[in-house]
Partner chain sequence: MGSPNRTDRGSDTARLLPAVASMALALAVIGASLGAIAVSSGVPLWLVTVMAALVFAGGSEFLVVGLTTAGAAPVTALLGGWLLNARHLPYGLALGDALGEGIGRKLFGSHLLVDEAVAFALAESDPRRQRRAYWVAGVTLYCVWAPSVLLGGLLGRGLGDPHLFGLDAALPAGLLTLVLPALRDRSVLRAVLLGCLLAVLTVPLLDQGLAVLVALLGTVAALPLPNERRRAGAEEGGAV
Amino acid sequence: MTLGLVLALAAGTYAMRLAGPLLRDRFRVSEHGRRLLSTAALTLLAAFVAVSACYESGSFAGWPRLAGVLVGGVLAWRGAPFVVVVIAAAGFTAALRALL
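Please output the structure of this chain alone, in the form predicted together with its partner chain.
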């Protein structure tokens, strides 16, 4: 790994981050368009959650992680506080790994 690689990764990532807010300034988004954009972002975020719950660098991440995320999801759905959800997800996954 070299400094050049790090700088190139950083520059590309920053460009993609900055492009969104700058492009958005170029046109006026209607209320309908605004809702669609935020739905798109939520979909992207949820897909990122789903993919990172199921996969680790392209292959199945194993049942403990998936089960842990699901346990967290159910607790969140039942209205558990954020901290409880995060700790339960991690704890359940760690416990399954220790047992299996």
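The structure above corresponds to the form predicted together with its partner chain; please give the structure of the form predicted alone next.
Just the single chain follows, nothing else.
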């Protein structure tokens, strides 16, 4: 049962990734449409980050997590290497949890 579900998800993922290159020449998206899709993707990502940072199991996750995500976001925005972003965010969160 589990193997079947994993294979079905793998096939669906592969089909979605394959659809882009195969359908690229069949559809034309205007420049306005491209900007709109880009903005929509960033909006969905920001909403996901906000919800993941603020809530865990239906309740508020706490200020340390929110502050750690904020530190990681600022470092990523400033162009810090991924490893630095992750370690700084985790370290800041852990330090705040230890203090509180």
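Rigid core: the largest C-alpha set superposing within 1.5 Å between the two forms. Given the structure is predicted, the values throughout are model-derived calculations rather than measurements. Numbering follows the first chain given and starts at 1.
Chemist: My question is whether V74 is one of the residues whose C-alpha shifts by 2 Å or more between these two forms, given a fit on the rigid core.
Modeler: False for V74: its C-alpha shift is below 2 Å.
Chemist: For a quick test of reading the superposition: does F27 move by 2 Å or more at the CA between these two forms, rigid core aligned?
Modeler: The answer is yes; the displacement is at least 2 Å.
Chemist: Could you check, with the core superposed, whether the Cα atom of V83 shifts 2 Å or more between these two forms?
Modeler: The answer is no, as the C-alpha of V83 shifts between these two forms by less than 2 Å after core alignment.
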